[in-house]
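Just one chain follows, in the form predicted alone, and it is written as structure tokens.
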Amino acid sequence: MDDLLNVSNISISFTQYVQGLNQHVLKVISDLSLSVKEGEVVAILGSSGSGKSLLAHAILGILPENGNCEGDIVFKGEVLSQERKEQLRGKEICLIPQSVNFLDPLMKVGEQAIGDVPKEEREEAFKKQRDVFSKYGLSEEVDDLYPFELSGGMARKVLLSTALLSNPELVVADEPTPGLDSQSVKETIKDIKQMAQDGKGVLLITHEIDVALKTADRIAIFYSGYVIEINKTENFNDVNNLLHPYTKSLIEALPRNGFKLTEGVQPLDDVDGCPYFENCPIRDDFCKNNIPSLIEHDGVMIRCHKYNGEVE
């Protein structure tokens, strides 16, 4: 099956002024490159405020004016311009935003679900949002509330629902759970794998480990601005079948593996080689000052020198 969505060596910098007209470029994503295909949930694992959104920004092309980005986004074979990006969001391309910010809080939530159409058209979009909207569990009475009488699970459904009224092939979740109680999650969690089997591909930004690894088809592991290992979900079941130090160190400190913590932090800055040098335990000279590239080794997609031959 071909690939819906294909980024390739996506880099994502920002252009800053620092004392007075003074230009420093700051990089957040560099080299990124993962697929989604048709009815798959492949997940973007990473900590909170690493940049993971700034690709979903990119993909809708809602990045600031100081945002510049490199490399190629292809969608359906389709080498995306601005102006493309712009035809296909909220249509074939849609987001399901990280905050319930992003709903208007002076607006009833059935209309600016179905926003600004035509008069003739409205009762037609109207009986497409109550369609969509009871689909995921929202009663009428949802339809006349404004953002700040519905609860934390309510809003994230509103957003949800509203992204998928144009019937998307591609939706990216953006941080769909923080917030929310339990319950909420694995209603989530359900509503994200349903839109899989409706056909749609989805990517799903999260910074939590238990989501990607209860939602996802594939997890794209993303560290310090580089995907370093994209594996089958299935493989995050036994430490021994990832392949990066950093993908077993995330695995082995979760609490059912006895919280196995591995000291250091992920670096601020750019590096000159691996990005996960100075805490890697199987470290070699060669990797300080050259960085890996991202490989296919037994079906994985790995950034490690030990799997492309360049170290033992």
The other form holds:
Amino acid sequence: MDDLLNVSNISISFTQYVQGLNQHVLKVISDLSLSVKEGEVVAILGSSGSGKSLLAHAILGILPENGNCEGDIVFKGEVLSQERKEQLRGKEICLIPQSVNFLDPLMKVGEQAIGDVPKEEREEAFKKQRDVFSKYGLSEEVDDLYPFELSGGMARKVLLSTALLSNPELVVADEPTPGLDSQSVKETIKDIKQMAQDGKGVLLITHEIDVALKTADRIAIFYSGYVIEINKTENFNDVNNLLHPYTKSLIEALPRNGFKLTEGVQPLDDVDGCPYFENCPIRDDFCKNNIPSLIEHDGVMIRCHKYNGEVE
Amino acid sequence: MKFLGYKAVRLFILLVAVAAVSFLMIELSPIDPVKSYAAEMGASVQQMAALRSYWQVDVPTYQKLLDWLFDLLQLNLGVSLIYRIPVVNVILDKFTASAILMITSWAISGVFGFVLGIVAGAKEGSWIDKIIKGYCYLLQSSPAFWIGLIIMMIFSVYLRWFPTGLAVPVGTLASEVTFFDWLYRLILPAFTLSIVGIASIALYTRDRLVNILNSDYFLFARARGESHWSIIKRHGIRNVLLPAITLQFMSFSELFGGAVLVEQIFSYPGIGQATVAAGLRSDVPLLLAIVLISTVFVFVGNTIADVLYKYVDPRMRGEDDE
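For comparison with the form predicted alone, would you give the structure of this protein in the form predicted in complex with the partner chain?
Below, the chain from earlier opens the complete complex, with every other chain and molecule after it.
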């Protein structure tokens, strides 16, 4: 099956002015590659505030003006230009935002969900919106509520509905679960899986390991701006099937896996070598000055010099 | 309704306080009402003494204050020393003239300021934004009377399009003044007040819109494929309009202050000119009445702003009364 979305070697950086006219380039995402197939959920798992959302913004072409994006984003075999992104967004590629703050506080949600449509199409648009809303169990009164009147669970359903109104092929869900009660999280996971079963590709951006494990088919681990490993979700059940030392320590740190904590933090500045060098238990001198590239092995991607093609 | 009742009680208390304080201030000032009344007639010492006792100048202050407040309750504001007619009539006459001037320029500056603010905000950083911003900063930092003088120099003195002052042509009876005569003389003062008022509302609108353009819901609307101008129209204006209108109502006090100066420059016979005259010529009853009417005016502006928020903004609507 062909890839629905193929992101290859994306780097995103920001140009900032510090102390007058000194330009400073802040690199947020480095050399990121991943793919999403139809009917597949791919999760990007990384710590909060690490810039994962920017990947979503890059795919939709809504990076701020001082953001630079290098690399190719290929959707259905076509390299996306900014103009093409503007045509596709909201139609074939849709975003599920993280919170109710992404809705206009002064507009009723029904009105907001249909978006800006010409007068003669409004009736039809409202009908469709009603259908999608009722599919998610939102009653008719909800159409006339303002965002601040929605409960957390309702808001999440409204946000999911807005993405589905145009029947997109690719859904980018940017942290759809933070701050939700466990019941709502469960429902979100179910709804996202349902989208994939309906044939849509889903790119799930999250910092919650459990959500990624329960929802995704494949998980990309995001570390200090780099994707260091993309593995199948079932391999996360057994630490020995994981390839990168960081992924292993991440999974071992889960309470149910023994709560084994490792020292160290992610480097904030650009490093010359492997981003995990400082904390890596199996590093050697070569790792210090050479950035490993993301290589594929048997459908699994790994970024590590020490990986020799075998699972331990 | 409870909200409005509460506001009415507050207005009443405010008026009593303002009336009492301004009365005491006048009382403590060196103005002698009898002297200023009789100065123009050349009264004798006996006549002055008669006047003093007739007006009860020598009764204790608290007694005077109570009498004043009591008269006030009956809407008896006394007789103006300058115009020699009941103060209520003076106020009605002058205030109507001023209200038309203020409301006209208020509406014009509101509409234009809002439009300029939206354009500048939507095109943030562009040359048009810079021009509008520059214009607003310039106006914001220039005093109203100075702008008035410049406008008068250009349009009345050099171009001779408009008269240099007075609300009606010289030598015409008040009853013969046509609506157009009057309108013709309204243009320059209204224009001055308008362009001064534009600056604050335009800068405010621009700032709010720029904030909205950086908001999450703007980003999401963009991600959903709405175009820039469509978002401005659907989400921008919706979120800026209410606070902008509120600000415009809150600006009643500045409007009043601006009107005093502008009326003076253009010799427009409104409440502003009456204020200056009353102050300079010690017309105590008129001055006190103007203080009260301006209090009501500003209070009404602020109350309208409050009410708008309370009943129009859905986020405030459901909340309990204070």
